[in-house]
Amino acid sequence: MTPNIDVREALQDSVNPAYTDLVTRVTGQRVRMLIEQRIAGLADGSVAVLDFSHIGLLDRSCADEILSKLMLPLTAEHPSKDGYVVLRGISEHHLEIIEAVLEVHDLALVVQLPSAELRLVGAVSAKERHCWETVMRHGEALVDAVADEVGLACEACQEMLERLARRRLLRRKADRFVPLGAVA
């Protein structure tokens, strides 16, 4: 089962029970710290789903405080934890702000749309996106199969898939790359 973290619940537990809007950097810091505590308690390799379904407004400073500071340690050369994050319940307004924050920090995330479709958002090249989409379509893939489909040399494709795995957008499973898994 994929752990679900209700961001509104984290907001209400850490700031004020009446709040539904994520505004101000201080609010973002408190929410992020609570989310980090919940993620720290998960088993290595877990995919935490941050559910924004019940969040109204999201300002850029708050999104930056939560998402960039949450993801940078996970995507560092020596990650703080072997964990993954997927966003759910993202409105168009949220998506615009989230993508801007991710691009500034050269980060990307997997987002589950209301249709249940998973989408890669943030700072990714067209080739990275194509490789990611190929793995998503196949469910798991060997490097040479992805390379053939996207038109890359195996070495270049291997590097790209490894980078997507380091950025916590795919998982590496022996000689294959696989999606983050089903999001319940």
The other form holds:
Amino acid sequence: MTPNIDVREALQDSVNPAYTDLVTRVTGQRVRMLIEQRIAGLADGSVAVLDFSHIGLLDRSCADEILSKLMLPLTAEHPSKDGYVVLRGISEHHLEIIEAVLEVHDLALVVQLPSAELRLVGAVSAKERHCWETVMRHGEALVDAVADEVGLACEACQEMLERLARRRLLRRKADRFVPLGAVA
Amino acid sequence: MTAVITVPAYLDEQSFEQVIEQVAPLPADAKLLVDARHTRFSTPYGLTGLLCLAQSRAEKPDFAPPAEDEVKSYWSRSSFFRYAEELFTVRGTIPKGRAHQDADGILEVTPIAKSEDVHAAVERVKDRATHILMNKLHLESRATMGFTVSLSEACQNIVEHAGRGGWVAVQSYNWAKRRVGRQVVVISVADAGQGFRQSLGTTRVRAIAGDRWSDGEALEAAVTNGYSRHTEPGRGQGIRGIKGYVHRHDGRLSIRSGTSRVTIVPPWDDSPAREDSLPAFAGSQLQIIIPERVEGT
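Hand over the structure of the form predicted in complex with its partner chain; the form predicted on its own is what we had up.
In what comes next, the whole complex appears, and the chain from above leads the way.
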């Protein structure tokens, strides 16, 4: 089962039970620390779903404090933990802010749209997106199959898929690359 | 001896310079009488600026409120006197009791000192701003969220950088007879804190600037190039976001600090992009103007 973290609950537990807006760095820091605690308790390889469904406003400073500082240690050369994050319940307003913040740090995240479709947002090249979408479509894929479909040399495709895995956007499973997993 | 500071009849960002010109040459402990008896109108910038003026003085100044009852009533509805009574010795009568909010008032003068104050301001602004931005400025509902986010980011500059509390106020006006020629919403965020030059005083950009370091250089570094006194990556995004919002909605952003001002100038305005050698004033004063959307934009 995919662990679900209700971000409004995290906001209300860590800052103020009446709040529904994610604004200010101070608030972002407290919410992130609580989310980090919850992620730390998950098994290695788990996908944590951050649910923004009940969040109203989101400002850039708060989004930066939560998402960038959460993802930077996970995507480092020596990650702090083998953990993955997917966002859910994202409005158009949230998406605009989140994309801007992720791009500043060369980060990307998987977002589940209301239609249940998964989309890659943030700093990704057209080729990276194409590779990612190919893996998503196949369910799991060998480098050769992705390279053929995307029109890349095997070595370049391998490098791109490894990079997507390091950025926590795909998983590595032996010689295959697989999506982060079905989000319940 | 008391120095009399005359407040102009129409008090806005431009004419507030006349107030600063009178105050700047005086020592911080000089006794002042801020005379607003002949003032007939003030923008949020004027009201928050007057409170900053009082905060910046070593000795509590005297204040003569506007003579016209209608003006006093408006300033009262804007909550100006609520804080002016703490910061000035008010010489004259002012309306007492809780006044009804003005129809075009989005956020009365509100103190900002900590993160919770920003949350409270956002909570109070979002519904009223949505109504006015959609019905009077004809903006899409999505744009109204960006407006409140910009307000939040602007207020956070006080919490993160000023080193002391400041003020925010938001008002809607019909500027049909003035420069922009349409309905506008104006945000003013002002403080009498340390200002941009001191806030960035220990950063790399200050070291590189060497002898050229000034209020203008500090403003350019923060507003144009996104520098922050915090060195961690990702800082400076608040102002970047405000600039993006202002640009998308044909708006105007100006930030004054110390002796300089930088302005993001829209096509309907002719302000200089940067002004230096202005008379010195404490802290930072930010103003955002979002005009009514016109057909084809």
